[in-house]
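A single chain comes next, written as structure tokens; it is the form predicted alone.
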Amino acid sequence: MGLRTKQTSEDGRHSTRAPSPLTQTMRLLRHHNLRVRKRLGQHFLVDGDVLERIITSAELTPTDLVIEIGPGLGVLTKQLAQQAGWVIAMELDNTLAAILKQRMAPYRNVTIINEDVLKIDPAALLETQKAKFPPEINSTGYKVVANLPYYITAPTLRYYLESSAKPEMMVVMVQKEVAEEIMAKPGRLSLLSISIQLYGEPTLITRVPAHSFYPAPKVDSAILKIIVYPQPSVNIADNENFFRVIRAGFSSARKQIGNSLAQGLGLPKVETLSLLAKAGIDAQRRAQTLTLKEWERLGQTFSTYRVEAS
């Protein structure tokens, strides 16, 4: 149930408890001579405090479903194992998968996948897992545990938010300016904060110095926490199409957003100051500065030209 070693208190008396999670970590890199692939984004988290920031942010409960995305070594897996009803975690890495089942075994509420998370749609998963499941376990509203590799960050969120089987809580590590990037508001919008807050609102739990991680990456994280709406937070007919506008909106992220949109979409620049001005919206503004509401509308606009038009 994890390595534990003494330490001497101070009435000179022996005590016993669980080893920090660096030592864990080094421990079980030199036991399986293991090396770090810094191609899969392997960073360790070291640091016992953001441990737990994790663990509290996803508020769990032993009724709670937990997808963890990289559990690496199982520092965190064994913590959501101790909290929740029952956690599936996935791992890319075949090595770190094995270790994993070793080390998971003598929980009876882990299942380790050893997938590459971004081949395996979340509805499918549940439903193969389902079955393990004890009758307590409310599989329909699980949430998603991850110390998310940088490289996937982006990808993960979005596959997952956009899921016929949508999380209902995200606790996510993430670098810092990603971050930041995703709570950003009108003015310094993105295609990336736009993609997560039309389908959750996210909150900075806490800011991660690169020294909680072994090796030390070369940027800060953020534990970054979203809660996700039953619904989308704007009405959209065709999500196809509303991405379709947003990108080339932000194709030419410092251009005006008529010449963003004509050039991206491949429009008469008449036409799209015409639609521009249909919707309400000033076509010499900048996409960054536009609200979801008004990319509703944009999306809606566009989206009965191209119908007209065909």
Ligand code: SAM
Contents of the next structure:
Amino acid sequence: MGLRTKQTSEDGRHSTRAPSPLTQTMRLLRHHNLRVRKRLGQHFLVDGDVLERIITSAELTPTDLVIEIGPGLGVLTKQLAQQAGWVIAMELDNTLAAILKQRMAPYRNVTIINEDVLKIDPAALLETQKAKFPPEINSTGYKVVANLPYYITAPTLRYYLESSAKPEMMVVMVQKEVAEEIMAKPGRLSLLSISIQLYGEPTLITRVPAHSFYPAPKVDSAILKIIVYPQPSVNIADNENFFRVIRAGFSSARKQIGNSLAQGLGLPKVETLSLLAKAGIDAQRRAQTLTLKEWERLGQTFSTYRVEAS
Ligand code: SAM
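If the one shown is the form predicted alone, what is the structure of the form predicted in complex with this ligand?
Now the complete complex, all chains and molecules, led by this one.
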């Protein structure tokens, strides 16, 4: 059975039966005369079972601190407020943020921030908010729970995973294809899957059909859970250099790694081949077949070259 939501005065009626998320969303849109802004990835979740699946996957406790990205009309925010200790919800759309502030006013454990998620550093956010948290809140570890705006999925995941204050868990709705790409094994790895698997272990919780949202997007979605490691899964002394090498490796994924690295890094072919041999990587392999451990070795070998060469 799906989660039930309490009726609000915006519903315009007094009934003991809780409206479904779809009814609630339609009434809110009508009541506030809102036009959906697809440009901001506004596809509201209207399936109670999916909502419940997100909440159970997040394994919330009353001491949990949750950051929600893109709360929209607040269907998820309400459930988070009821089950977690404290919720910080960041919404870019001014109108939605204002409505949400009103709607969430009865909940004393919710802060709505009307900002672009990619402009607020998570460490700075926690620092500025922590005075509000009651003592029982575990503010050193926090969870991100979100039905993400799809146009910024990859940057948002990376922003949080690369932050100096990383979450301990992320439960996020993303496009199905993106979830599958993130879950890929060596042989099908990409820049995106490496950037996520480096920091945490992803699990695909369930696929979610497009009709679970209003308006329905053109593609299906999936709930992805990422358990974030205390330390990255491989040793990277220099994050910038590590990703410089990976980006070069994937710059022409169909090419052999010897060619794509030489071209992408602007190195002479002969030097590139000798560095690959030093790292024990066959120059004829393609980027997507390399494991994270192998990228680690490449990052280290090519950074030595940079130091020696400079
Ligand atoms: N959480 C709601 C739900 O599940 O129904 C809405 C999810 S909707 C897919 C994405 C939400 O993210 C929208 O409310 C949109 O306005 C908001 N959004 C878009 N870009 C954003 C950004 N850069 N920072 C914060 N919120 C953003």
